[in-house]
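Encoded as structure tokens, the following chain is the form predicted on its own, with no partner shown.
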Amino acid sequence: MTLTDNTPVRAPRPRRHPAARLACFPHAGASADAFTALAAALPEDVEVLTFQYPGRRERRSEPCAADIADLAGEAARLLAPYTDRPLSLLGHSMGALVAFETTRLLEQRGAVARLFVSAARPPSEDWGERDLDALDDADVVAELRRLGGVPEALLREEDVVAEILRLLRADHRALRRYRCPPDALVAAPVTVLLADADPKNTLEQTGGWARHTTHGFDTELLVGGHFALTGRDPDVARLLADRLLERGSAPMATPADAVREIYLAGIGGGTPALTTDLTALEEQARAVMTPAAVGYVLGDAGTGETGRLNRRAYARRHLVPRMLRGAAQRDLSVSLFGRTLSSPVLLAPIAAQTVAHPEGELATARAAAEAGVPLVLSTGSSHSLEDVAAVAGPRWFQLYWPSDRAVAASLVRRAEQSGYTAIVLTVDAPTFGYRPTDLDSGYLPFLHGHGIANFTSDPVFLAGLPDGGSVLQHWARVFANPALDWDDLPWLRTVTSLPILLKGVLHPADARRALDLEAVDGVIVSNHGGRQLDGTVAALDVLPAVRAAVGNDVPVLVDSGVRTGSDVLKALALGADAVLYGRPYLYGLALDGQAGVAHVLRCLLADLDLAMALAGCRSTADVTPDLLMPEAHPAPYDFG
């Protein structure tokens, strides 16, 4: 295809043999000209593509755009030519969202070199638009002056003002209508360009583009206002010169750099607030929470002998680094289910969080979204799932299923209609275990009001109360399902499409008659924690006999007894795909709540990413068995 003025990929500066291109997207009320400058100050061996929008210039006579998708949709289809060179998207305000959207598309047909977003806020949150339809022309056109991206000579010409009046609010309608999944990632590694006296935008708003890319991030300061970027400032050319023709870019920004920054701030005499070592937060935990409250997180079932279990399963492994395998960058994602994971972790569900601390697992959600970690939420959440799903990010559903089906259904369907995207079906607790510490102290979260808040929110459930009947006992009815059997299983598959995964599995025959009922997609080794069966086998003991019993192609998760990055490691190296982690962020959140919850996963992806630097392992496909010293003296137990 030959790019013209008339067509909406159009080439200000053509290039016979570029070494890299670069499709720009402007911003709202906009043309492809914002970056004629911009394409003039780039070398020669860069071709600059500018997308027109419908509705202005050559392309007035089309109607704009009523959907961010459909500029989108444009775009991929007529960019797809031209990534016979590595091909990078930058966009500009509104227009990062173009690239964003347009970037998500391409990549299913091959990758994108790097995605560049100018002045703009992370695509799953609200930009806090104003409604420009209600606005007058004379409130539009001060705003426009705040900016500053239109000359005043300009703005004193009625039919000009008029052109982008027009233009400004068809755009943000558009706009205003987009809605972004919280857990929309591209594999292009992202870089934010952020103006120092940009208005409407902030370092702290920007900070979130992280947790939509899978291949790092990082953020660019420029000299100047909102639109900084489309002035003539030779620095902001010479930078993006750099980064598309790779010379002397700085490396991308990863896991890792976390421990840089402790020692940095240590210059200065700062320190972490709390400990970094992940074995430790109990103690500091312990210290804060009421005496019930930590019965109720630390206890184990019985003696505590299966708690114990997991923690020596994990230090009686030991892993065998390799050496000089260039792992000088890592790739810690994975797939799950057809989606892209930035890590192989995920929260896993603990209930009744309120009792570690008031704002519960809503503050643990906003963490997990800023790390770009899914959560999986429990049934027995403090907050309802559709308040915890308005502050998440990617984020599964653990179902207790309770012994009416009619609610089981209804949470099942609440979950899918909030954007919960998968089922984690726990199965180990059809009753509450034999837990010491919470008899000692005559202590349930739930009886006291934690941990019910998916029941009394629920219209299925409030239906089914009796008259002036008492929602803790309808709730106590309802909950347990110790009836539970393998033949309702198949059941739960007519609710939802959503993946099912089986948590508590021990036995690999329990995994795979799960498997040959067709009823489930994944399983989920644990033990709960060792906070059920006291005596219960390690779940990392058991891990290399599900997987074997299950085979390769079937998702396997792990979690009890994961602590520090190093365990991640041994995990996937036994054969899991990723891990559930559990009572350490709890402690983060007691400790100083989304804060506290934040450096726990800080933390323990630094781990992880230093684990893999210096086991030579370049991505999580490196994480092979042969990354472990075999044991002496395995497990006697056969299971046939």
Ligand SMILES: Cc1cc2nc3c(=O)[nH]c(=O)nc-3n(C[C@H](O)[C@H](O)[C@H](O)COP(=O)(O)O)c2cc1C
Second form
Amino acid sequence: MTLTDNTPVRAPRPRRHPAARLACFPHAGASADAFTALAAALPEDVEVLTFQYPGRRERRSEPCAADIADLAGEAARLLAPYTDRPLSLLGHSMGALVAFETTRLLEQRGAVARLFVSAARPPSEDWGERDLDALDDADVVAELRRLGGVPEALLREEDVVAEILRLLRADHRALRRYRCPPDALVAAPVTVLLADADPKNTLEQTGGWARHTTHGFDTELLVGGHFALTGRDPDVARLLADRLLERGSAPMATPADAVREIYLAGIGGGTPALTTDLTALEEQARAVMTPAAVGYVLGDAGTGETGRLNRRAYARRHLVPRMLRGAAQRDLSVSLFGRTLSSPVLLAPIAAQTVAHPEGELATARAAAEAGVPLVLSTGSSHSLEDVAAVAGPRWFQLYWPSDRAVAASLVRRAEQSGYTAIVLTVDAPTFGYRPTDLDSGYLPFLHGHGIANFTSDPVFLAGLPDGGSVLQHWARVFANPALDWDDLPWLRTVTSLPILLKGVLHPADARRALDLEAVDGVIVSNHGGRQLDGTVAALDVLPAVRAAVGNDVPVLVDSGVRTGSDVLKALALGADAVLYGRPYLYGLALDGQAGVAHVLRCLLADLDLAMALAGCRSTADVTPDLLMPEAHPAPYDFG
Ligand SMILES: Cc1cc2nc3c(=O)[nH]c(=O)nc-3n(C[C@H](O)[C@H](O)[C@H](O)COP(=O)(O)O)c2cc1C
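Requested next: the structure of the form predicted together with the ligand (the form predicted on its own having been shown above).
Complete assembly follows, chain above in first position.
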């Protein structure tokens, strides 16, 4: 490959036979020279390529790019010939977005070895950048000084400052115009480079890059400020070289790395804002919610016996871990309905989430997407299923079958059109359970405007609203169908081609009957977290019988009482393919919105990953019944 002087892609130190290549994309306002020091510090067998954006240096006569997409389009075209050797991309700050988009384009033709993103938040998130066109020069220069990227001597030269401001403003316009869908993905593994004293980015903020790659994500902490990458630190070059040449590279990030990050933060005196004890979140959340919300979220039906039983069913069972099985890396993924889930965990449908936090399901969906955990959205969500889909990752839709079939069909159709990939039909709530906590406070969230957005946004529901009639009264008429019976089920099949799961099944004969009708594709063993019929059996206790009734080929999920990583292992060992995780994430939502849900999911997945390591399970397929102590109590009930 020959490199001519007038191409925007340059090799500051061309190599004849490089072992790897690294294409670098500078930050806003900068030229390709930003990487001179780094290129010099990298070993001989790495060839650095730099991309000069239009509008600067030798490209000064060209207008600056109006869009990140234009930069990426040009870069992908010019870099295509360099893919004969493993090619990684590295973008600093705004350059990370250009590198991300360029990777997406390059991957249409071949593989990119790795994407390094430095000092950059995830592409689908708001970077919170100020409009530089609205700031005067002095303010912009003050910000440049704060970040420390330009030597003080240069900041005193009028011509230099004028040129930097011209470029910075133009690049910022492109940055602020940039929009990225939340489910935009690259196949390359992503390494985030984050400096410990970067005033613009934190570990929490950059963590969302995880959901933009299908092949693993990790974070490397650098020492320094926003420009730690482009300084002269030999450790940075060494770290990059190790990754580029796969020498002694750190293992890919695993969920358990969340634990490592907590301890690392602890060196500087940091501790997690919320407890990492997933069974203690309830008490923390109780303190921040209104009494009515506490009643609705925490409340069980009746005496709470079933709620307590759900937990006892997990506490009663004990793992017998296996040793020395070399489970250094765990594969948490499972396959359901032809799709791979990154872990055997989905978020349970929980209605009216704005009672816990004003952003409700939007915050939950963002956090779930970030963690790669599918969300099951309730019919009773406080934001419309379309609005949630716009910020969500993988998603299923839970259906409360309305009394009007046309409304049911409309909801299902909208879910299909909005990218929900399964329908969860809940059958254990033909009516609300008898819940003393809600009754004592006279509080039903729906009657206070929470959890009805899917109806108020539904054209068929609205068309049925009598002239001048009350929306709430109409909702109360339409919302549920207590008369639903087995004969109705086949109809649902006719309105959707999505897989259908029946949620709220406890008796194995019900599970079998649904399958015999060929009306459903999977079942969710659940007693609604003890919120419906008090006195029912724990969901976990009937899981083995349901599994036996439907055979091994039908997806069986379980919820009600799942709290920890060990609980997930126990559920899988008893025959579940995956679990629905319920109240704990709502506690996270109440405590800190999206960040709270993200925290809870990080903790659960770390706990699960560690539990698998400690139990000697390399993959979810290794979680078999012999991982559990045979029970010391009577054999499971024979449902005959
Ligand atoms: C506040 C709250 C609202 C819920 N709303 C729904 C719902 O709209 N649809 C549904 O199928 N299940 C709903 N559930 C039940 C959950 O999907 C899940 O079965 C239950 O939370 C599991 O129990 P756990 O959270 O104690 O583990 C709700 C649960 C709670 C706590």
